[in-house]
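A single chain, nothing else alongside it, follows as structure tokens in the form predicted on its own.
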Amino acid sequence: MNNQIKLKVNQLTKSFPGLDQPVLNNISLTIKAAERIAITGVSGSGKSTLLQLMAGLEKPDSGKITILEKDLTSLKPNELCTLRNNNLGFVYQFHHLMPDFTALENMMMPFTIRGGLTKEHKAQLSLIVKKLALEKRINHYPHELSGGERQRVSIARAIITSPDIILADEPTGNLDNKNANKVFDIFLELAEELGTSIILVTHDILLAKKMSKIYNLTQGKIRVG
């Protein structure tokens, strides 16, 4: 495995009004290239908050998050948007597809934001569509797709740009066990082929065990599970 550090969290603390103690208290961890980690914990333990901080969608009370040696708190809004588009992919429990766009248009959204596809990206898109068995569904709208198909489209959208890191928040939580395992295994296979790091937030210990390292978040503290 490449030892390049892709993301580093250093002494991160985050509180919310009305709570007796910080949701995250002095959290530190490091993610290397192509590393796969799972963050587990009960509902309300702060897993999703930690993921939002890593994405630059929330700001910590104290501490530091760096992605590719860039301090998220020091970036201007446009620089943060560029970093997200170029270096991060996102997969959520609820797919967040745009209803007025076809499956293909949703997949291509990161490139639409960038200004278009290169020949190399078109070839990669074709391979990913085939791998996810979506060839016959690319011109359908989200409401015409099954739950598993919608989630496969969201995975394609996240991975199509070959991001350095994918942040996945309960990515199969809205699927039955059979579909969850099938979709997740394809997701892992694609990420491995591209050398993409994965940070998975999940309460599903069976999915967590498919990762290379498991962390547990409890009472604001994180430890290796």
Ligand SMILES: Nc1ncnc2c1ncn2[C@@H]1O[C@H](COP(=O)(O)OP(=O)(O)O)[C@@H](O)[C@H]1O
The other form holds:
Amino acid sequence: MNNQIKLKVNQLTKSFPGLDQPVLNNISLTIKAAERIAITGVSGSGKSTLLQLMAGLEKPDSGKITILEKDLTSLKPNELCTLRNNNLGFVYQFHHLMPDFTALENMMMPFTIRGGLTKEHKAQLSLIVKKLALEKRINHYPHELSGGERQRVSIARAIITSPDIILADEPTGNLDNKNANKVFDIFLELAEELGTSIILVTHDILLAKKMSKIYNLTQGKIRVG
Ligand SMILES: Nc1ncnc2c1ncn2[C@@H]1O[C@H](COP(=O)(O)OP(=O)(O)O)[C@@H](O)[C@H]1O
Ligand SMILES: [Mg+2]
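May I ask for the structure of the form predicted together with the named molecule now, the form predicted on its own having been displayed?
And the full complex, kicking off with our chain again.
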């Protein structure tokens, strides 16, 4: 693993109106290339909020997030879009697949947005489809797929561009344990092959234990757990 810092959170604070204390209170952490961290915490502890801030979808009250040496708050909207599309991948608890597009079209969406598919991308695509055992399902629509298949498609979509970092929010949260484990292990294998860093948000301690470092979020504070 090289030591390049991919993402840095520095003294981040975020409040929401109506809550008597900040959801995130002076949080700092660093993620290096190919590093895998888990952020755990009970429901409502601010895990998704932290991930939304890292994705540039919410703005902090104070503090700074740097991704690949770029300060998120100083980026123009189109620069933030480019960074999200080129360097980040996202997996959510509910798959967020587009219902009117086939599995393949959903997986290819990041390339469609970028405006084209190279030979290299095609090779990458078939490798990932094979690894996720989706060969026979690529022309199906999301509603024709099982929960596990849908989640595998959304993992394929997140990883297909070889992003620097994947932000995963309860990625297997709506699958049964056996499926969750299987899908998650394939995800980890793929990420390892591609050297992708992972930030996993989960309340599932067994999934968290598969990461190299576990943080716990409690009452706005983060600690190595
Ligand atoms: N957009 C928002 N407006 C107001 N309160 C919010 C908003 N998003 C999250 N919260 C509150 O912030 C707290 C943390 O939420 P969240 O980050 O979703 O927690 P977790 O993902 O750990 O379950 C909760 O009390 C939630 O109600
Ligand atoms: Mg959440």
